[in-house]
Amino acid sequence: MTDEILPIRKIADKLGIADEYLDYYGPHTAKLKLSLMDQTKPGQRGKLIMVTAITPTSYGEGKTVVSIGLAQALDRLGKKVIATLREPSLGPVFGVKGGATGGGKSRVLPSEKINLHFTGDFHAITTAHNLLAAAIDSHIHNGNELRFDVDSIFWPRAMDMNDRALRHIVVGLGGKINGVPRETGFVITAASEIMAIMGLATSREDLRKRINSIVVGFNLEGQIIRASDLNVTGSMMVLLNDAIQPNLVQTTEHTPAFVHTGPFANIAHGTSSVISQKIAFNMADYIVNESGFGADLGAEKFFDIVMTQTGHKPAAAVLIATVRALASHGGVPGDLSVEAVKRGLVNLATHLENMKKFKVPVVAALNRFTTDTPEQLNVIKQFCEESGVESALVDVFEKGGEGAIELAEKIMRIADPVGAETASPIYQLTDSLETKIEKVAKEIYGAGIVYIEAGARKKLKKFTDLGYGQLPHLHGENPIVPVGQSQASGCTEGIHTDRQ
């Protein structure tokens, strides 16, 4: 299939914005500068349609190309719409995945473009990473005037690749002259704190706050030792500088999308960055926002951390679920009778459950495969209206926006009644980090007891001696990050829950 690609220019232009706002990468991609977020128009505030899924499966449930589909279609009904989607990472391209550009006639494009080092934003991102790493080990190499204590070091290395070999490695052999031997390891670039950061960023000046507050390790009074003490953060901006901005593309059928940062969900918050959904806010009647992983992490951690800190309240929520998916959590591999369809919607069931805990209105969209039967899907439309749940077929991977009309008709109908953004958080920031921990896992994963270990208590203790206990505000001012990954990880360690 060969897709016509209209020059970025034109794309532009549906929004309205000017070359002066505009860093073109070719002729189908441009960088949209951050000055845009200033460029509100009176009474202009769009509706942000978050697009989340039921636990996934090898199989994929099609998260980004229904994403783009609806917002072909809302296009298709006049109205003026940008997907704002994350940047896909190289592991997962070169992996099971294959891409995340959508397919069919739902995708963004340049695909191949975008799948592979796009505007280079993940390069940067890895090298800023490696360059606050390299710092570390220079400046224990060159006297250890910090005085790190190099077993508790947190800053690991990355690179946008998934190798198994590196995640647990020594640094620093073959004598002095190599630096100091000690434990570290590679993280993909998607799990990258500087990932994480930088798509919840809000402009340049709050990312080099973000930067400086990350902490990289301990000292050896069990003092932290923050990214600016190592006097780095102005080189790693440089390197930041061009990635910060987000990049504006098209779909298959014109419809802007920006596309830009892509933290995961199951390390990081798992959606495009803040900026991007700023300055779409500012453009267009509706943003429909790809969540990652299923809605017990991707959208859990939206409203949990994205929103609680952006104010970005989604107006409504969709669902979705396949056959394959429900009949895989029916407990039977390979098995796709109706029966064991039946037996999976407990699945589905939970996480519309879940979602009206977050207060926001959801309409189930039913992605479908030509493989799927009209008994298959009817049963979870029947279920779907038992529930009381609105339920939409799609069909976007085959028809495009036209797969979509349906969902996106139900979306609008839901999402335009004035005072519909009433989603609010499980947890508030006040809680304390136990709190949080018991209302998620409660709340969310259906765990009846939480238990948690003398070890992970006294983590936990001390993260909030350290000021870390009201994340993601330190003493309720600046912005921070979780201490480093390997800490942030041992959290889990030594707790354990108990479903009901």
The other form holds:
There are 4 protein chains.
Amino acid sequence: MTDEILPIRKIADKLGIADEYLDYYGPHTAKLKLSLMDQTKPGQRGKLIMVTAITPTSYGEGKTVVSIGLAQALDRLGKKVIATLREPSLGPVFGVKGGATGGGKSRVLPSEKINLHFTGDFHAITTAHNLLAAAIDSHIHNGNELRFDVDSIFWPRAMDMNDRALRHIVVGLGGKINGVPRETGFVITAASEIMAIMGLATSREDLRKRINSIVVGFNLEGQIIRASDLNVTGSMMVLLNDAIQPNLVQTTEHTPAFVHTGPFANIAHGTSSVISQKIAFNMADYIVNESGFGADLGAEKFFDIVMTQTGHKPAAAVLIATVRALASHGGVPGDLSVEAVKRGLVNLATHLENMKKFKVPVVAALNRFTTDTPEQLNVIKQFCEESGVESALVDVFEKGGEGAIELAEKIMRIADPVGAETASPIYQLTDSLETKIEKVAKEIYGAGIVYIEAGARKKLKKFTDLGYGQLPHLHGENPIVPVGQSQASGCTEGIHTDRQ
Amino acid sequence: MTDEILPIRKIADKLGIADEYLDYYGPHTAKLKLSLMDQTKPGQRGKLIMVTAITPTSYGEGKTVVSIGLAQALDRLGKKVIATLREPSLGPVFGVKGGATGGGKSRVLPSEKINLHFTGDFHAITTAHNLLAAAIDSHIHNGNELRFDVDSIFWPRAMDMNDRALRHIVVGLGGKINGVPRETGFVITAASEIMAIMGLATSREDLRKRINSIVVGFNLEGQIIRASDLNVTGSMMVLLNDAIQPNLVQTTEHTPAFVHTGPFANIAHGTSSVISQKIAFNMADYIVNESGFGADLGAEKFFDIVMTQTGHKPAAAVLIATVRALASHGGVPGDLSVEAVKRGLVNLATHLENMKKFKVPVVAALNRFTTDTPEQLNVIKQFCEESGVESALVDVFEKGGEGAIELAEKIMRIADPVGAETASPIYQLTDSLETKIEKVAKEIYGAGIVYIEAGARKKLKKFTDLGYGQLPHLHGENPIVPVGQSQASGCTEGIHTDRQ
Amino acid sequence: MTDEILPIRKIADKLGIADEYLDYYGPHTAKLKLSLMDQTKPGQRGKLIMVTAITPTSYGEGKTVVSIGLAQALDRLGKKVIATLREPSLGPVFGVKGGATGGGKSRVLPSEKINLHFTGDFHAITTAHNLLAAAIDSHIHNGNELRFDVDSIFWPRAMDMNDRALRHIVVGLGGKINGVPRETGFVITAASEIMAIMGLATSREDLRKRINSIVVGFNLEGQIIRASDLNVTGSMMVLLNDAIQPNLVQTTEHTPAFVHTGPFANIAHGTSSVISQKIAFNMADYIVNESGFGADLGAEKFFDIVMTQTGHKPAAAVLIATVRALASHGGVPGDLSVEAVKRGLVNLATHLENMKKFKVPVVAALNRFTTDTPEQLNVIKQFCEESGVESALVDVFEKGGEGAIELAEKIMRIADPVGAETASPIYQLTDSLETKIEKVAKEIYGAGIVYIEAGARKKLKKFTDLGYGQLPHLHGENPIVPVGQSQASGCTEGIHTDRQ
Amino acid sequence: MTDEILPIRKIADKLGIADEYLDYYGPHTAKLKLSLMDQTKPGQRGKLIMVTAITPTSYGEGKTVVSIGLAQALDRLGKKVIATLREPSLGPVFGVKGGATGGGKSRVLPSEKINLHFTGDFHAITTAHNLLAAAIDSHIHNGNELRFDVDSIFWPRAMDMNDRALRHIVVGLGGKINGVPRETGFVITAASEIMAIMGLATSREDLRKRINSIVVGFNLEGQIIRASDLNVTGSMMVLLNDAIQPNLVQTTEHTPAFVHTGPFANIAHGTSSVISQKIAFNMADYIVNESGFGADLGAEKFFDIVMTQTGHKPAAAVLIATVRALASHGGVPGDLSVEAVKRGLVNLATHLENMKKFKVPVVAALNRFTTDTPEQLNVIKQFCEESGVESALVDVFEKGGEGAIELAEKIMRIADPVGAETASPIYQLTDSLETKIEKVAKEIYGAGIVYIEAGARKKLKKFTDLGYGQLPHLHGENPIVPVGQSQASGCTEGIHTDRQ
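Any chance you could show the form predicted together with another copy of the chain after that form predicted alone?
What follows is the whole complex; the chain from before opens it.
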């Protein structure tokens, strides 16, 4: 595909970014210097449009392509707009078909570079992550002064690769020279805690604090050992020096896009970096931001974790649905009939209901595929009308920004005025961990009762006793507890609801 | 240190490289397009100066700094010159003190970037390496159609990190979902076979052939399984797309330097890439090329493996010695006396003797340190005179190119005229493996007799039967046999000489 | 302690066992030949008295000592009586204080031998168990013709030792010569499936069938692989040749005791061997048989699993309680007051209630300790009276059989006449697995509702599809599904009740 | 096979052993009490006949069958004789064809029992061995007060089973609850150090001392940790209580045989227990004792290790050869011709030469097979005559003791008078380890020079510094250094001779 691609300098011009704030990576990519964050001009803050979707199916719903298309449409309508997106993982590139850079006439360019090594951010995160891991084993090998309990180390290693054989391994074999044997594993880089905390960091100094406060394990007395105890934060910061800077690229219609960090939505917060969003707020009328997975997961995390960190509330949300995904939710595999779509509308209804709980105005975006029939599209449209929800048909893959004009106009109409945003999280930071779990389970996932087993309750108490009772945010500490494989699952293990 | 650093465009100008042959990576680095190799103009090929040293000690002898300083001196003397150097590994950066980018007034710039992620070459090699590893385990997990013998897989994983705990591991634990358990390990990226074959490749097509012919293991019938059987060469080539292009940087005196690939000298060939050398031959009067370790190891590999691959013979060699290293070879720890230096001269003598066997004219370079006394320097100088060997005092750390003028002039004097080089390898490609081993052991390492145990002999026969009898080069096949940890050592296991 | 111990020949005389049915193991132990089973004389079948207890505490309730004492008392009352007991595991011997051979004046002799290697039964079972395990790995190493899925092998190794480090291991490391790496573990011999099926076997032929039908794993197609596929049953039978024969010993009062097999009650059926019980039925008026753990676990398994296998119904049951155990169930650690005992009576009440469900007449036996006060004993006695349950104070540790005369007399009075036993199991063999689980959970453990998670339900369906729907007994097949560590827990994983 | 077998009491009668010294194990086996050792009567010590053989081949040479046959022949000739033999391992029973109890008309009875669990000695040794192993891991799990370096633990686990998958394992996986992960392995029980030291022990007290002084590993400071540090010797002694007593059985001709302990000859001393030999010396005219492997290995160890421990010198030796084994040494696989036998005689010659070095009179025993031809037998006989060596044809498989009358008569003729034995070891206990190695290598294995690599030399120095310089015997300490797999090989690793 030969896309007309402009020198990145021209894209920077659209946003009024001077050369002193840019580090060029070839002709079509630049990294933004963090000093750009301080360029806030009062009254110039943009409106944040959050893009989410119904429960994802194997068909895909097109969150990235619609986000890009919507940004292009707003651009066509004369607005200053920036799309803020996640960086794709190399891992799935060779397994699954793309999509992480959009598709058709709504893509970010240069797609191939973004999909491969790009500006090296993931490699830097992988290396910083593994430096900390190597420091742990090296420390144990050299006398273990910190008295690590080798069976209570949470910090895995990381690799930007789908490599199941590395998930659960024993390291340190081959005798004394190779250190002490222990069980551990690799996570994919997108699941690295470094990825999560870089995505949430608000400055270099904040990142340094977050790295220092990483809980890497317990000592033989059951006390916490932190990354700061291993004296590698300085080296890690050097390795992450460039990676913390957002990447500026362009869409196929030359709309500016910030592509930065790629935390998974299931075990982390699943959206673009707080730093890239904060810079974008300062220089655009509209910021179109994609969040991961369905609205129950990605949007909930956005409102409860990310929004409280950026300090900016979404002015409107887009909830994407597709005919095929709704038909799939109709419950009969392969049944794409109008009836199946009708049955699947319950999924859309639930997500729309949830959005109301976050108190954000929403437009349902019908992402059109060439195989969709008018009948199928009509039942969805009609349902939205009956539900009193705005909806718009989009066709950005085929038509680019033009295919989202209706959506853009509706979004502009319903978006709260700047400063009057009403969006609010589900739980309060001061709620106990049990309360937070209960609120999310009941409000978003529809649980009737929440039963926490004795073992899980004990864990929650331990987290609280250790000072993590106010997670996800705690006085500048990391909002994320250890994300080692076992831990990740450990967080919900033993918690049952009556709707699973 | 605030070095004056020029835009890389200006350095390219010195070599007459047009913009169409450059990919910029920020203002001070560019990657060279491989099409530049085809720009050969008859009669314009440069003289290759090989830089080697006496047996290394913990003091360091300064091969990189002298190479850079010599290039700067030749530049000052009006010659068109390029230094061809290896890329440093991230691994040792955090463990050992630098030096990989030279030092003082003889460095390559931008040092910090080169020492860190640079243009991402090592990350790309690591990723390509691990993609192949993941493909092997994934193949076994998915039914093992190739009938891999899980205990006969040679392909390790790689990481650019000093992480001893990963040397010997068990992967695939945790049940069926994580694949089949087996023993394996990580090598440092500099020891990856991908690093070795990229360093020896002469073109993209050659690299593809070399990747395809990698021996990854045996099947249950004892037959070879190659990377080509796993259908990942295409993806690996995409990952290595940029990494195969040499990096253009500058020295502290703006002399052009090609910094490309970083294979270890102990288990691979230990010098800059064949591609970077081939391009340099086409555009400079002098190419100053560093080889790894001492002259017995690094220089031997250069003459026997690299030279036969580039097709260019060194016109002269520099053999570096230092007062402290010679005193250290004097045998009494801590004794830096003139007597100790005298006793250590036997090491210098042996390496000079070896260089004669390669039939290349040599200048002994005395790399001066501020702590050296005139008496110490004199005994070395006098020894060289008595041995009929040219010598020169160099002080490039303190003085830059000016500190190597004497060396440069002597090199220019003794260097063979282009096309009349007499350098020759120790063994012939058609020699049997046993003969090659014997020649190297006797000629270079001074062995009296070479005794090959039955087990080792059996292995050599197996290699020969499998078609690897003409290693290191075999009709475009990889010159390197499997470099898995065990294999690497396996190559000399069971071979004894009477001088160990 | 110097106990007067009679030649075992004299004990055999009391039972009228001729020499041809005995294999002597030193002067005080003999193994019974299985041909003795065929010596049934019509009308001569004995009454089975089952000994069980309230929920066990760390104090111990004395099931073994009371069983022995009761047998001695019946002996004193002129009855022909045999105590049928389990063989103790070596494992706990060195960890926990004894008790497995009774105590004080109610012990089986020679205690030290019984507690150590005894007649080698456990060693034989361990060896047979491990022969099958070695056959599996050897089969895989030698080409794996059966196509074992190495991640779906259920057969662990066994050792008669408390050795936690062996619970989860990786075997087959060290290269090809040592076979294929895989995860597995050791169970203690008492938890070996061989122990369980030998305990349930009714003849050598039955044992052979049960060994043949052991499910050792799945092949790559997901089909069952059985021990019979490995052709080692013959060797295993040779190894178990003697171990299948019950051991005849004597109590401190020369009452005959059969001590044979030692399956755990938690993961197996927890009582003496079916063969030893069947022989005992033929030659005694009363058979006093101990079952493991509390009445909910050990007694339930006896009625549902063992009774249906022996074909003999208990004529009466003894439910043991102690002051200290009841006080411990009072809920306040360390509180041994009368009030605590009163509060703990709820435990006794529940078990008495359960016994009614099995439709067997019961006597509560108050096992007296020297520290018990009359007040404490009284509240228990009074409770039994009020509940309409017979009770008796026993003091067999201090007094031997004399200390259980009251208990013996009450048992003789309430025991059903031979042939008129009313005892019945909780579930029917033809019930579905789900129904069986539900009946046990509700009837015995007091569950209100039983919730079976999707994953657990899938497993139950799989078991049923594979032909194990009528467990524990199925047309002569093994009543026990794979007891590998993970499997054992897997059986109840994902099953929740509202009373945990 | 229905052998007439006598009550063991009758066999004891032949040796005049009173009932008080016997523990019966069924009708045909008894264990001897150690108090029997004190029954020495001056002037009554028997002559020791050592049975050894040429280098073993896969055909077998029949050391056991000839030992039994010779004992039977001496019995027929009116001598009081005891055969002292090793107990067979269960391990090889199911893999290889028997022979460990002799064959044909020269067997020990009851063969099946001896070949299976016998009197439980191996099970007891296995259990004691594993108790110590479990104690090590348990100690580390519970805080590791002794500061074990987990990578420097030499004590493996043991199992009486050929199970290659257990040779190299990782234990302690599955998290904290299962202890600390580490690499270890199982040895077969015959290779257990407990087997070796029980075989060499001279009393219960001596065994206790030997167990206490077992080196189980090093602590983090590199200091030795012994079994005594773990406080399990008492429990181990209890487990070994019966196993230390020799087993009395009979041959097919009712000749008494002591069958006790079964240490391998390659990694231990390979002969029957010192205690069984010491008791036999006291009560027979002739003791026929088998030693393992060929005369270079088994006989050397007997003279250098066992003889110095029992204090009794062999009065004569039998060196067994067979036509098939000699033909096999002829070098051409499958060639059984007379010429092949002739070529193979060099093996016989070397072993005869070696026996001279031990200064013991020798008779070559030609163990006849039905397939042997007169020509084949003649060349051997003739060779012996020419060499001045007595030889005798034996046919004990077919004929029992009658088939060894010639051998017995020749042995009786050449055997030294009691008290005048001239047998002597190759090295002195006061020789350094290097000297011992050199003497054995040169005298017995025909080495010209012995080259000890630096690493091996360092190890020998370490052993000496740790107080093991006078091995195999050192003032009541264990004569055997750690026999963990790695150690065993470690003992000769790095030692080269010019004849391998």
